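Just the one chain here, laid out as structure tokens, in the form predicted alone.
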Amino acid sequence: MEMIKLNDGVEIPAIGFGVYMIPNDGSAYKAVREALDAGYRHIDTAAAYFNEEEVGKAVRDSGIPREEIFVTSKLWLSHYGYERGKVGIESSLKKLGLDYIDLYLIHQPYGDVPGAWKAMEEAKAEGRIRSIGVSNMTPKIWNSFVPQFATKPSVNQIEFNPFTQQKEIRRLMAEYDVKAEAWYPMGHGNAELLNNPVIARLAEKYGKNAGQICIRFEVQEGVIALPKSANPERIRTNADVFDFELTEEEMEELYALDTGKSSHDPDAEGVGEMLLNAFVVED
């Protein structure tokens, strides 16, 4: 697996087994051991999931050495603010079963975001949380919020893939070498993306499938790729995608497919009101 340097010096792989919707009644247990036994070892969860019990007791239950691990955690809505944030932060470790979280992430970028950051910065500074980053982060929002922050985010947990490129954000964002990472890099199972006659054409010449070369795209891109698949053999082909390489020409052509479209705006008016009450997070 390779792997990337944040800006604050620590190596994340290249490639992450995302837990989004996988339910907390053994099957986010059984899809964590599967993919850490395919050879992932990033594994990405959050509070709002309701899976971290099982993630926490899958990396524990695994054999593998806590170090060779990186586990990655969010902070919910209901957990914004200072005082709150450190409540938040004692949860996710507590429900996790872990000494440390590699990464923790603001999920949502909505209300008192500086509170939970200086919460979170006060974390890492006691090795609780090796690196801190942000998720779902528009130019926007970027220019309200990371101005205030004392530390820079490490990354941006952002929806990307080859129809979505959120250019505009990695540009401010390269300006402290804060990575991305991609939600839905596979579109989410958008046929248009996954039957797209570049990509088909890319696929058959490398003998790979649609979502194989979305994610070597994203490798090649520097982007950090976090699939999620509840499939045993879907699991292992999503991070079988070293054993070749894109030229510049195709990724030229896969730059080409951009629509500057995302399936989610951050940016719509009431959005932050509408995720607070979606999920409830227990403390």
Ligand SMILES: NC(=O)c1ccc[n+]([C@@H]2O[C@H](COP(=O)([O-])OP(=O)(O)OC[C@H]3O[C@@H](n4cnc5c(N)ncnc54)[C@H](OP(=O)(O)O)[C@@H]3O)[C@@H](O)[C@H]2O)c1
Second form
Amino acid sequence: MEMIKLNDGVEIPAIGFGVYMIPNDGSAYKAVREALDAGYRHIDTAAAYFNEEEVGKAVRDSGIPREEIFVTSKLWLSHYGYERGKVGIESSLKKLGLDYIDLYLIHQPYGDVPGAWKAMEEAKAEGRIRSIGVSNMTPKIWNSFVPQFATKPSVNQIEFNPFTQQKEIRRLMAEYDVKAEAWYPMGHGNAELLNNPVIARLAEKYGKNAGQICIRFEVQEGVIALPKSANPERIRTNADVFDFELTEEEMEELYALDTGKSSHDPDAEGVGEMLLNAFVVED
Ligand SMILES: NC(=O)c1ccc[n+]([C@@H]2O[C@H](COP(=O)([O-])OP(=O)(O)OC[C@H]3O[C@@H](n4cnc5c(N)ncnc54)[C@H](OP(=O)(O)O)[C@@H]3O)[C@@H](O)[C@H]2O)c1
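Starting from the form predicted alone, produce the coordinates for the form predicted together with this ligand.
What follows is the entire complex, opening with the chain shown before.
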């Protein structure tokens, strides 16, 4: 697996296994064990995915040395502010059953983000978290928070795929040497994306599926991709994208698919409150 160096020196595998919507009923455990068997060494969970327990257990039971697996989790809105942030970090560590988390993110950028960030900076200094980052930051949100941070984020995890290329925020992130991580790397299974004629032609040419072309595009763009699947065959194939390379012309064709739009607008009125009510995370 290719590694990417973050601005704090921490190295992250270029592809991570996403576990959003994989329930903590044995499914998350099974999927993460399958992903680790298939060669993934990077798992992307969150307090608000309600499966940190099974993700941590799968990592611990895998027999793979802890330092060879990169685990990301995310602080939820109900744990923002400095004191609540400390509680949220301890809660993630406890649910995961791990001594440290490799990357911890501000999941949604609303409310007392600076207080939560301070708690995350402290946990990083104590070695409980190796790297800290943000998610869902648009240029407007970025400018309202990041310039005040004492520690710059290592990543911004945003919606990204050939239809949603996030040019504006990525330009701003490049000024801070902050890497993008792609959520919805295959458009959350969007049929229009996966059946797009350009993507279908490249899939045919390279003997890959449409999802793999999207992931390869992201890898070549230097964007960390987080494909999710609960299907053992797709778990395996989604990480099998290192035996071919898209040409410059093909990358240009994929750049041209950008719609400039995203399915989620973090700047929309009331989003923070809606999300806080939709996902109730216990301590
Ligand atoms: N920070 C955030 O706010 C945020 C938001 C959303 C997601 N995320 C992260 O990003 C990860 C990925 O997002 P996502 O799971 O919603 O979207 P995704 O990875 O783009 O798409 C997953 C969907 O595509 C299907 N699929 C998987 N491999 C495929 C392939 N090769 N060809 C066609 N379809 C395929 C999956 O079905 P099967 O399971 O049946 O294979 C599933 O329905 C999440 O798991 C999470 O870790 C973060």
